[in-house]
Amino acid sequence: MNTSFHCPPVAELSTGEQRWQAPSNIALVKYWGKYGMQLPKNPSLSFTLQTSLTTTTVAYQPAKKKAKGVSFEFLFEGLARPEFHPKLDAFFDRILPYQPFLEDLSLSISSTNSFPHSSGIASSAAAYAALSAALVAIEESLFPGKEHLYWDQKRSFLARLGSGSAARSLQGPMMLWGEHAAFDGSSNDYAIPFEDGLNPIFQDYQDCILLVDKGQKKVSSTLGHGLMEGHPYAVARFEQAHRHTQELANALQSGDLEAFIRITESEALTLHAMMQTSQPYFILMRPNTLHIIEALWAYRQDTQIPLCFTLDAGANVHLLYPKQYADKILSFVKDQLLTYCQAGEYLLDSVGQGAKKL
């Protein structure tokens, strides 16, 4: 167990108020398979959103009465979802050791998101890096005096507790989570920012969202995590994450856009193909996306714009292309995908900074 974000009993506690909003991120390495308390067995980079988000206040209050556990009230878009309810315990309860005064208060969680949950856009890492911002603020009032990067490593922490990627949604434009040997302070506990002179082409890319599916994925995230135990070809597949990792930093520094759509493609196909080849195997791509994946493939070749596009877990397309180019990326969404898009829906969203105080 990490005891470096371990905090001390609380001799006496106040009401208060915190609230915060978090954004979704995008992997552009992607992290598949995991070991241990949600920790990574490859590195990940991820942009951070902009306008994908999560505002979630958390009101507190001494319990009246202490009991085992954190006790919490529970409301989304402000109707109570008792459903929501285990993931919740599952998170207080591994994050009790890291802020054990929460089981002495009483909690009023409410959030919303500014885009559709279950659409395709990684609610839950915006979802708990929102919540994990504001229970660290709360920590922070209580102990203050430590600095800037011990509360932004803790948030960090806390979230990936909740979701692995949520890691990677409390700070931007850029994120690296997971060890890598050639990255000063990367760990597998938390995400850093990649600062390593991001060109600035990437500080201000866009990212177009198609929605192609919008219901229930058919496998969780959870258990294709889980099928990367013992898989035929997992050893091959973190090495190669490794690798995309020190080549995609290096294309991020020089603005090599040709290395960053190989890449980054490479890495949305790969992530497929392992769940293609799990046992069992799935398949979370629709035809749809790959109708999609074609479209691009062939406006790339014919107008040499440098559009690429990413996958998540799912069957919606990320398209990632630098903004000078957005009116004419527009224009082809709405001529030639938006057919392909459930009820013709997408969203427009950019690369951003990550959480911040309200």
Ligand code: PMV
Second form
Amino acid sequence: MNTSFHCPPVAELSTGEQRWQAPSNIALVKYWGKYGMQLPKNPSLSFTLQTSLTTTTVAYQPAKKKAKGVSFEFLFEGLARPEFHPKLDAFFDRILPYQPFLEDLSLSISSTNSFPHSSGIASSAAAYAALSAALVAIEESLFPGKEHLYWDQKRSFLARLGSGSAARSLQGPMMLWGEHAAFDGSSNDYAIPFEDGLNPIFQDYQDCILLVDKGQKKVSSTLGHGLMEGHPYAVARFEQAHRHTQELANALQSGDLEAFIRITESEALTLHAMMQTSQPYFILMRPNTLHIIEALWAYRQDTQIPLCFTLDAGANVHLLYPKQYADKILSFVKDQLLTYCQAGEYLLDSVGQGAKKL
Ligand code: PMV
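Structure of the form predicted together with the named molecule (previous: the form predicted alone):
Now the full complex is given, and it begins with the chain already shown.
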């Protein structure tokens, strides 16, 4: 257990409210495989997004009577959603050692998403980041006086306990999560901003998310990460992720888009290759995912525009490109790619700065 993030019990509690917004993020170097309490088997590097957001309000008051665990009510898009309670209960159990005062409060949590429900977008990163940011702000109001860095790290630390990738949604524009010998301050416990010498071309990079399959995830994250246990290629994969993190960091500094494309696409395909070669095995791409990739490669060859793709653990495709090509890419998407999207739907997003208080 990490002891640096413990906080003492509190003598007197007040009533208040925190409202925070946090974005989703998209990994370039993928986190796939975990151990212990949501600790990553390899480092990952991500773009923080800007418009795919969760907004969460946490109102709190002293609990009327002492309960075991955290007492809360939860509304999503204005409606009570008891089906989310088991996951929230598990999250609160995990964070309680680090925020024991929560047991003496009664919480009223209300969340909304900026992106359509069931869009196939992994919403847990934004959701746990927004909730953790609000909870840490409550702690900060009870125990002021610590430095900025502590709170930044604690937000990410708590979010990680909800969903690993959520650790990377608190700050931006790029986040590094997981220990890597070449990066001072890198940690398995929380993500840190990767900003040292980030080439300006990446400060406003664009992400057009093509919604190929808007259904529920076919493989849950927990099951997916578990597939790396005893995976025949696990050791080589974790080594590759270390190498890719270093190489991608170099490309992000130099602005070498050729290297950026090579590593980003290789990471996306490797993630899917890991799933296709595990026991049990899964194919999470759909035929339209491949149609999009082929059309994209042909377009890149013809136009020399540095457009590339990445994938999550699903069928949707994220198109990544510098802002200066935004109009051209949008025309390409509309002319050639929407036919492969479910209900012709896509989302436009770009690199962002992380969580913020409203
Ligand atoms: O945060 P989790 O446990 O849902 O895992 C996310 C894993 C990937 O999205 C596939 C990769 C990543 O690094 O975000």
